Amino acid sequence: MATQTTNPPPTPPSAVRQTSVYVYEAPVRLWHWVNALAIVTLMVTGYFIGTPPVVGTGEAYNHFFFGYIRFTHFSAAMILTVAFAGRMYWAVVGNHHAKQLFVLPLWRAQWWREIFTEIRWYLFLESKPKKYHGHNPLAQLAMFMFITLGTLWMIVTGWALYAEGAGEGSWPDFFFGWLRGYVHNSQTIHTLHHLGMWWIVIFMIIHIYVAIREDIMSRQSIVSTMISGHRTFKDDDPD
């Protein structure tokens, strides 16, 4: 009698093909998370700073709760300052992808069209999202405004309120009291402080739903990419 021999079906292929590119160096990543703890600080705290709560009866000297607030805030700041200058170094001494966040290719008509075209995208009129190995045009332009700008316009305005503090000769006012002299009001300060702070949690919620949507929809890697540093495509094969 015959023995009846049948072979395993094959193995089918992978139906998606994954590839990877190093994008993010280790100083820009951590650039980014503790820029972002500085700023989610600085905004809980400048907060109560413009909005004080009230905190019990009595002189200010026994509680100090006020005190502990500015003082995180002032901290946070100075975090902020210095992290800002190392990564401001590390656009000169990093990658490219490093350089995106201080210098926009605004001469190039393709990149102007590719905005665009991202713009589309988010409003879902593309069915197709074009893919980058770093910043989107779009997402370029957008960090460049609400981060770059955005935090040299705190820290300026900042610490030029710090100065008057600090009094005059200190090194705060030797570099930021300028902009008091020029507004010749502390008070419009705060107030172009207070809405440099708006501005920047705008960003933060746009930001983060970008960042999610893109995992989602995009098929390549947002949010783990600032850990890792490697920005992962997915691509469906062809039937």
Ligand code: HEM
The other form holds:
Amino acid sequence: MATQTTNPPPTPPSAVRQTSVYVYEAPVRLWHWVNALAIVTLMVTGYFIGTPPVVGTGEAYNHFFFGYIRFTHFSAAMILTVAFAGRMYWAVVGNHHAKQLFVLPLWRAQWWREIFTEIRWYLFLESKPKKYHGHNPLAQLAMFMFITLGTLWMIVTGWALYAEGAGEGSWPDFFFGWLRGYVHNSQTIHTLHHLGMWWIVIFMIIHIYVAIREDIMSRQSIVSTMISGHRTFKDDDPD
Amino acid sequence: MSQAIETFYDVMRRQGITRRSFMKYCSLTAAALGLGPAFVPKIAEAMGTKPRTPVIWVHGLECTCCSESFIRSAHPLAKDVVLSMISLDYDDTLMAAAGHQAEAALMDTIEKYKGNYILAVEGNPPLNEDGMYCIIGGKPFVEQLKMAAEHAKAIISWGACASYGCVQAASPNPTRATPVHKVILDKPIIKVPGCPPIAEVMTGVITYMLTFDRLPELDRQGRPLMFYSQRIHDKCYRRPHFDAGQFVEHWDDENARKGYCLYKMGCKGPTTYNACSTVRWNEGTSFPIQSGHGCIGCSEDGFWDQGGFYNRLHTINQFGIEANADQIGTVAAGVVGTSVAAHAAISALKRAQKKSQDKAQVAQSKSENTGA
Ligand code: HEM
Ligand code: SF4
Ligand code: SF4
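Having seen the form predicted alone, could you now give me the structure of the form predicted in complex with the ligand?
Below, the chain from earlier opens the complete complex, with every other chain and molecule after it.
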């Protein structure tokens, strides 16, 4: 390939000086893993709410199987919701990277250009990826669409469903029941909620793959960064 | 031309109902509306002193199941009294008059009680072809509806048809059957959905309005809270089986015989607001779930267009496909998963290629260095 030959010879390993930047503050990392755990729990229990497994016969009062599945769903849902609220708060008080999930620099031409650079990198049209401290622009856009909006979607539709059981006048009804004024048949809300799960499943497949791939192929650490908070780079070249 | 309008009590006495029966009726009404015994004298007083509120009952595209249900109200007194009060004015299926006479009665009633009558609508107007799919007295029903609505105090939308459109509005809705609230925009509308609504719910709503001279408290969709604030599921007697995880899996299985929960058979109880699981039907005899069939969600918006009555997950046919959320999701996740696997394979190949190239380059530059 033409570009390949112009590449400088790789630096011998001994010459690499690993630089590191602190990007993800503790609350962001904590939220990431709590959220991941809650989502996995919600997916498994949510799937079973849609397609319930069956327990044996016998007196109904001897079993509370489906009840526990729903209870687990609702418990994880509350953790997810509180964690998301906390994460929003941290976007306000936290560092620059903490805001990335909530504010897209849509007005910056550079940001849009780099999205296309990233797309080319994933289409194998770019031989060398750019370096980023935080999320790269494409990742930022994806996280906003799937996680920020996706989680919000699940919270709004989920609590609207929860409000049906909690009843008229309850606080879930007060905060989220309005959705039923717009989406009349709550079967539709069930379906919107259910589709939201698959939206997040798709993200998870891509997210986990890309995180591992970038960890190997890009010029910066990815997976360990969400554990330690530090981004390390594999070379000293600028950007 | 002010003329004294008689009270409910007058009407009842005229029909030969004793004071004692009247008081019984008041207590029953209070109970049906979920009011305490303290309200009985209030109801009695209101009915004895207030001029009765006239009702005009019009019929659009419908099957008349609402009227059929109404005249089967469990308490005959409630039915007789309320019904006779209504048919005194206008109801083209139930009144004695017909043809021009009936139309004249309608005009009369509107003229006489301008701004004071309640308009009860059964069925809905089709709007395509200028409303020609439903003709009443030689004119499109939508015109009669608009005319009668103009001077009405409030409107009751009886049944799923008037409230949401029901079967005649089901996709693709060839006649463009349209629920009342989308045609009449400037009047308070009370929706009493169901296919049909329960008789006691209908008489209950009317009695409340006639007695207290105000609209019942409504939910976000305009349904009276006293009958539509809870789902079938919230008061279903099979609910313990739901929580236990004991479900009917086939119509002829052992679980069906044992009366387990019908959730997996597509019961729409968890998404349907109505009073069936408490009030029940036909003088409290039974209701669908009690007879072994799931709720089909007849009092919900668009209940014909949610896919099969026997599917738990609702059918989506948005983009010319017909599938449920799990089928769509599995395909989407499958496509993404396959792409990711392919991408991973190419990435690994590229990386191997680059490594060997880099090695060759390093070797080459080394040999160049030593050569120099
Ligand atoms: C990532 C987050 C979530 C996922 C993946 C998820 C998944 C699901 C799925 C697949 C269903 C079954 C839908 C159906 O009836 O077809 C469901 C039901 C439900 N979810 Fe979620 N959910 C999430 C978040 C939430 C949240 C935040 C709440 C808020 C309380 C919530 C409350 C509910 C409720 C109330 C139901 C209906 C339960 C029932 O009908 O018994 N969910 N969820
Ligand atoms: S039969 Fe229907 S309404 Fe009754 S508990 Fe089961 S799902 Fe709910
Ligand atoms: S049980 Fe459901 S379908 Fe049957 S009448 Fe009641 S609301 Fe309608």
